[in-house]
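Coming up is one lone chain in structure tokens, specifically the form predicted alone.
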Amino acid sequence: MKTGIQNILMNKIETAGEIMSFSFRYFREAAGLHREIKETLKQFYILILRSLPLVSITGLILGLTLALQLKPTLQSFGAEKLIPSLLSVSILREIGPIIISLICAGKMGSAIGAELGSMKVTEQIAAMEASAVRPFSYLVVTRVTAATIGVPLLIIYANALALAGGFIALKLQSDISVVLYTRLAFDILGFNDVIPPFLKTFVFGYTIGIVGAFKGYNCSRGTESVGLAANSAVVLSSLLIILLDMIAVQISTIF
């Protein structure tokens, strides 16, 4: 039993040290992003166009939700007003950039890792390394970088979104104007509540960029290895976000 204990944390320990070096090369060749614009501007538009249905869908629903759960609670209080500035706190600060980066790793993550793992498994990469096409530049640099700018992006809207959705739910059932909406929600918001949870957004970009296509990228041979790279992609890297929020979290409280 011990024995397995440790060959289980040896290989994560092994995995752990590949991806580091996978993101070390990705850093590297990135110097030479400008001979692949085109393509990263492709994946861009790709990875957006791919995620920007359910992320619409995700936003609107999160800010329908929190404003009707927290309406009864708050209204018991009588502290309705306080409903606009709990809803952008809490969805710019922490679940918008959390819901929506786990959305994203379950889309783009998933994407890189089985369109990178068909590549590898037929063979097309080994070609391209035959023909000095420098693979890895082209397939992984332009991904990673396609989904460190789009996931903040996204982000963005779908905050948008999710304030716009909670109007709606409190317009439903209120008479609250836009301008009174808008002023309670974005008074109380400081530094803190947007430029950290801004940033670490890039890092959840990054991170479902690079597990998806480290696990793409290294696929094994066979069929099946493709379904268990996007699978794998899609499970790392929504908790290696889970827990680079708790350390971003608890980095912002010192400051």
Contents of the next structure:
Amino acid sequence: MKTGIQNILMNKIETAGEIMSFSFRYFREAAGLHREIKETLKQFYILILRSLPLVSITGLILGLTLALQLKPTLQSFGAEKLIPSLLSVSILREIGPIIISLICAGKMGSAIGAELGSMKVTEQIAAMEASAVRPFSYLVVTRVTAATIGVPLLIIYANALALAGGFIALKLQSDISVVLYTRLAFDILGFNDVIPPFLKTFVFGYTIGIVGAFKGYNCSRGTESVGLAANSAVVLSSLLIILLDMIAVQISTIF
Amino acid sequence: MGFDGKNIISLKSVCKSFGKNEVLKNVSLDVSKGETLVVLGKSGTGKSVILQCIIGLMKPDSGIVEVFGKNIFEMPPAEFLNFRKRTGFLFQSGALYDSMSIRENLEFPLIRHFNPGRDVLNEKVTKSLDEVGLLKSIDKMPSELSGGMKKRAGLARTLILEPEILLYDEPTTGLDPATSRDISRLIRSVQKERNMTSVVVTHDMECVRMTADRIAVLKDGAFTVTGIPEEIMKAEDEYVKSFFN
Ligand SMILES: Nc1ncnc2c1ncn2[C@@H]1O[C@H](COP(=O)(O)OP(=O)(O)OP(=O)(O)O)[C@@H](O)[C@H]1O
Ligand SMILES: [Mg+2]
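Can I have the other form now, the form predicted in complex with the partner chain, not the form predicted alone?
Full assembly next; the chain just shown is listed first.
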């Protein structure tokens, strides 16, 4: 007889396998993406618009508080001039991507999970299957593509706001010019501070889309499972983002 | 389209379980062209499961499902899609796409399959909605419709692809007698006008009387009796009798 833990473990492994094959299916069906441009754009706007307010506020405040926190410590070392470069490096490399991805996991992941979940429960997906209109392509490929492109764009935007927030914080307390701030913030940046972190945000976006779609598309019967699908989409994609981030950081230190 | 055999739908020894719950134990069934088969059975006996096996939404654990003379689970993808296009399915709930208006619900399968021009779309949608008496609700959202209207809209959406087979899952359940009769009448006229092959799952005896060419009674995971309505209605079996009282 299997123990409870063994059972749970087997279940997890099975789910992992299903998610893998679901993500491979995305790439197979993404070949027909040109037929879904209109719907992809629509989903893109919806996802971006829904997340925009929260992402904007978070980005701005992130830079603001970070600058305020760094200031006293660096001041005591007489290293105030380092604040802009410290800000830009930490925001671009790590804080921006991870925080905004987690926020998107909450916003987009739950939205995708709940939307597809309720379509599944009310047999709308089965109805699409039955009339051969390729629901996977219409529902999943479009949303996952939208998230894969949307999340990196939101992160770039939030990074810019965070740097602006940092400037505002410094400007309130000392007399630093935009030109100087920008020069200090950007001069230090190298390839490794910009490109690898940017690339990993696509992986985060894809993860958010795929996990949300998977949970919704495979939602079980009964209305309470819709809430469950949305919830577990957020939990799982957040966890995966943190794990993937760790891996990405490991990889980028090799170069 | 290439198929001129007698049995359009043919199930052979189909079994299906969910965990320990053996739902279908040995289901065999033949439906010939233009025929309407009504499936009777108590709630939970697996009637919806049978329909879902016929259209390939569920795969039986064993047994064969043949439609248009071919095993549907061995068809190449393109052929499988084509088979589904030729087979309509009316869901128990209507399964309307609730983010789209009724018009968009009907246009959706047409656009996905043929992408015709505006004029053709309008003409087909209008005609199909008129057929089910819902023309006035064309620009409503599904949430604004009553249960009976949803089923009729679902039927219109299914008919718009001009299927050769129609599978109805409890088309009249939960509706008042007058609306039920309207829907049964609709099923009847679709059969006559389009020489439709249909499988109707229902508990509604009036619907059975109006639509059935043949009846199959499902009990304990298999068909116990099949026959023309007159025979079935006279049957001695208590289980069968219970439906007609
Ligand atoms: N996807 C599924 N997963 C697990 N069990 C299922 C699934 N679909 C159906 N069942 C089970 O199969 C049995 C038959 O279900 P089905 O929906 O076919 O009944 P039915 O004859 O259509 O009943 P009703 O008249 O109430 O619609 C039920 O016990 C149900 O719990
Ligand atoms: Mg049913």
